[in-house]
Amino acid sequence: MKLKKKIKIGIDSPSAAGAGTISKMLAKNYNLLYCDTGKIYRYMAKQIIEKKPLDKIKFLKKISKKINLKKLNNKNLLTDDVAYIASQIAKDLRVRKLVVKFQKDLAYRPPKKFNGSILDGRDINSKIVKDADFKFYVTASVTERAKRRFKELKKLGKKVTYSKILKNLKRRDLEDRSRRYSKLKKTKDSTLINTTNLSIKGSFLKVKKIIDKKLNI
């Protein structure tokens, strides 16, 4: 499909909301870049893991600069421990001031054979792409998104307990919503997407429905 224009989509959203796996589906429709922008500090935190550097911002400098979408593409970094510890870096504006760049180069400047881009997370539309043509936020029931995470990391061979990922979930989207800089929230100029009760492509249909008729295809 070739669009008239790039176009930039915006996603923001809770852990488990499906976002990541609609994004991937628009992606593939409109032929646009993709980047789940939470693996970069996901990516981050499994490096602070692995090496335990005493001074995390110098680490973290230092391996922000060669940060590259292909790194992101790991199934190791969809644990618990690693979740954990990417929430806590998260919180510190030094720590999303190195990956701004990053990002936003993604979604100004994709390749050229690429229609546009799309990035989801938790401050797409507030920080990184305020211009967006197309903002949504998807949220779902925190026992849904739970279920869904269980099942995911069932299926990946992980020994985890549905009690533990929604004890987990629950406290990531308090830190979410809570923490002082680029906080989770739905920006008045996006659009609610509710995938609750919606299979994945229910979901994905939808808001293919509401881009589709802005771009009279």
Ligand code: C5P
Contents of the next structure:
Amino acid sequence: MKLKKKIKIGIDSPSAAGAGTISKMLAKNYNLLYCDTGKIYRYMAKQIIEKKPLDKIKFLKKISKKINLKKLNNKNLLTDDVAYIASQIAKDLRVRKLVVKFQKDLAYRPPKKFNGSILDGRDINSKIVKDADFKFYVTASVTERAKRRFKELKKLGKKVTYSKILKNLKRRDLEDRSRRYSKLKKTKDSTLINTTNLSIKGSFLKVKKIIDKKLNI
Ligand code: C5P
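Given the form predicted alone above, produce the structure of the same protein in the form predicted together with the ligand.
Shown next: the complete complex, the earlier chain at its head.
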């Protein structure tokens, strides 16, 4: 499918609300470049865990220049330990600044073959792609999100318990919502999509309907 004009979609959400799955489906449907921006922070976190640098900022400055989408596509980034460190470093404005350009380049300058871009994260609609053509805030109850994350990690063969996942999600929600910079929040101009009682397909179709209507297709 070729769209009449290039589009940018921004999706913000707390962890495990289904935003990633919906974004991937939208990217496929409209032929958009997709980036799960949480993976950028997870990638940096994983590197810190492995290399244990003394000067974290100096180290991150160096590796941030070499980040690309291929490096972010790694199942090892999915663990809760990595997520926790990711949320810790993501609080630091100096760290966030290192990866703004990478995200903006993807959003505003996707390769020609795409009809545009879709980014999901915490601060996409408030900071990274403020002028996105379509803005959504995807959420679900924390217990539903914990259930989904539990299933996902089990499937990957990870040793996890539901209660620990729930606890970690609550902690990360609180930290992401109350930090000083680029807090997780719904911007006024984004559409709320609550996926608690929706299937993956149902969530996707709900968002697609809104986009199709505005695109006149
Ligand atoms: O979405 P995911 O759980 O993979 O994100 C990991 C962490 O990275 C989040 O808890 C959040 O602190 C941080 N993050 C962020 N800004 C984004 C995406 C993720 O601060 N745009």
